[in-house]
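What follows is one chain in structure tokens, specifically the form predicted on its own.
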Amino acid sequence: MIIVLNPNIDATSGSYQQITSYLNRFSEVQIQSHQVQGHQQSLTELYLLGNTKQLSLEEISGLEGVDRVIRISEEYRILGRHQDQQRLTGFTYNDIEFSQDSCHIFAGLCAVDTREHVEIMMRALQSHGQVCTRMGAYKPRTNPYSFQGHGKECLPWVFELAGRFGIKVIAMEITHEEQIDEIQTALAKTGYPTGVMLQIGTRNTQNFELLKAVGRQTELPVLFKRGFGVSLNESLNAAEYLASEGNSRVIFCLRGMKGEGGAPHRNMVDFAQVPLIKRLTRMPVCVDPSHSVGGRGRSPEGILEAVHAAAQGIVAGANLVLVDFHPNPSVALVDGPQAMLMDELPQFLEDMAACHEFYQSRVAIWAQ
């Protein structure tokens, strides 16, 4: 059961104390309090665990300060919608709103290689009004002899450049708990010139100890990629590990399913599930066309197949696109063959804006 309190009621208010005093009468019920920070208001939600069947929805709904009460299923207790279309979706981080209505492009380097390439990328993003990017400092690789990323050594100058070029949020994959501290330390030492969204890669989707560690910190939001070889339900339950530990600022990313069914693409594109995730959960949804397609093939009209895939995601309602660009893909240390070129950035951004506008027109048609 979830109790949604009226806006801006927190643990210091008299109404909150009265509600918790009422609930504490039931010894078999545990209370977890979660803050949901929207763009314009903050909501407190109380998650009740245990024998909640003994509780009366009517009595709780009548308590002062209660907006509404929701019966929930066992799965996705915190991140799920539970058939409540009023539930606040998404969050605001570093003045950027991430919700099921917003649309952001995270174009950047799959792996940070040189300062020059990072500066070229960020300068280009700034010139086109973009405030988000992807920059990989830690890279898990299939081959143990492949480049694993520059790690914490590159963080200070990556963050400094982000601040110089107005980048508000960097999506950055982590592979180990200690890397959270390295990122937070580097942000503090550089004066917080930017923000970081921790990325959980597909290989770590079921690394539950890492998920718990990431969930215990609530300073940095999380971009969670679907596992490439598990069901959607298993991946959504894995994302719930983050929220159950305290961090519900989570974006769910589709990146294609591993298997021969998608060949010659790298993975089977699964972007048709964007609206399904938005129906089942209140997470914003991201698509990763670069790792889904895995190449620079073009359709007969001259459009990159990865761009077509990104368009499919946006038209289906995706709220974020994670896409690889590189100033010189031939020398990129990771995934160069799939990276888009800098002179393709203006067209890509224009295309994605047109797709999002078309999605909004589709919503308006069905709202009639």
Ligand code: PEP
Second form
Amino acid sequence: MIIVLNPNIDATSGSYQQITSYLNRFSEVQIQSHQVQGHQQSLTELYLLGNTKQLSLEEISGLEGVDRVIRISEEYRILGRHQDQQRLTGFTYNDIEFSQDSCHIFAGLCAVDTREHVEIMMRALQSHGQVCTRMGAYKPRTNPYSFQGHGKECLPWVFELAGRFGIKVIAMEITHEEQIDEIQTALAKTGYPTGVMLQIGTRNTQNFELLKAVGRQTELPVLFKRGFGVSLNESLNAAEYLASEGNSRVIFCLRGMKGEGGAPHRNMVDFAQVPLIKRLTRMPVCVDPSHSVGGRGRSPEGILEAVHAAAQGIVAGANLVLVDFHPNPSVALVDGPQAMLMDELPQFLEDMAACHEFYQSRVAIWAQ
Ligand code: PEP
Ligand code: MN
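Form predicted in complex with ligand PEP, following the form predicted on its own:
In what comes next, the whole complex appears, and the chain from above leads the way.
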């Protein structure tokens, strides 16, 4: 059971004390207090564990300071929506709102290679009014002899360039908990010119120790990728590890599923699950067309199949698109063949904005 307190009530309020002393009468019930940060406000929620059957929903709803009471019917205790349409979704980071209503494009390099490429990318983003990007410094590679990313060495200049070009959030994958410190140190040393959203890659979806470490820090939000070989339920439970450790600023990213079903695409696109994840959880949902579709196949109208996939995600209500671009894919050190080109950026952004508007008109049609 979750008790959502009125917005002005926190642990120091008189009503909070009264509510907890009422609950303390039930010895088999444990209380956990959580501060839930939405993009517009912060709320205190009390999670009641143990034998909650003896509690009366009506009685608790009537206590002063209680906004409403939710019976938890599903898993994902903190990140779950629990059939409550009013639950806060998302968060604000570095002045950017990420919620189940927002829409942001994270176009950028799969892997940071040269300063020149990073600069070309960021300059182009700025000239098109973009404030988010993706930049891989730590790359989890299938082959141990492949380029593993420039690691911490590149962080200071990547962050400085981001600051110069007005980038506010960089999605950056980490593969080991020590990299959290490396990123924090580089941000501090460069004077926080930008922000970082820690990306958990599909290969680490169930790396629970990494998830716990990322969850223990609350400064940097998380872009969590669905596991490519496990069920959605398992991936959502894994995301809950972050929240259970304290960090509920989590975005859930679909990136396709392994298997022959999607061939010749790199993976089977799973973007039909965007609305489902929004129904089950409070997380903003991201789609990654580059890693799901892979390659640069085009439909007869001349549109890249990855762009079609991104459009499908946005039209279904996705809140972010994570997409690979590169100024010169033939020399990219990772995933060049699936990268979009710089001169495709304006059309891509225009297409995604049109798709988001179309999604909003769909919502209006069904609200009638
Ligand atoms: C990536 O986004 O660079 C990446 C490696 O993606 P995934 O974890 O989905 O394979
Ligand atoms: Mn990649």
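Throughout, rigid core stands for the largest set of C-alpha atoms superposing within 1.5 Å between the two forms. Positions refer to the first chain, counted from 1. Because the structure is predicted, anything quoted here is derived from the model rather than measured.
Q: Using the rigid core as the reference frame, would you say Ser361 shifts its C-alpha by 2 Å or more between the two forms?
A: False for Ser361: its C-alpha shift is below 2 Å.
Q: Is it true that Leu349 shifts between the two forms by 2 Å or more at the Cα, once the core is aligned?
A: No, its C-alpha moves less than 2 Å.
Q: Relative to the superposed rigid core, does Gly62 relocate between the two forms - that is, does its Cα move 2 Å or more?
A: Shift at Gly62: 2 Å or more after core fit.
Q: Could you tell me the distance the CA of Leu23 travels between the two forms after a rigid core superposition, in angstrom?
A: Between its two positions, the C-alpha of Leu23 lies 3.2 Å apart after core fitting.
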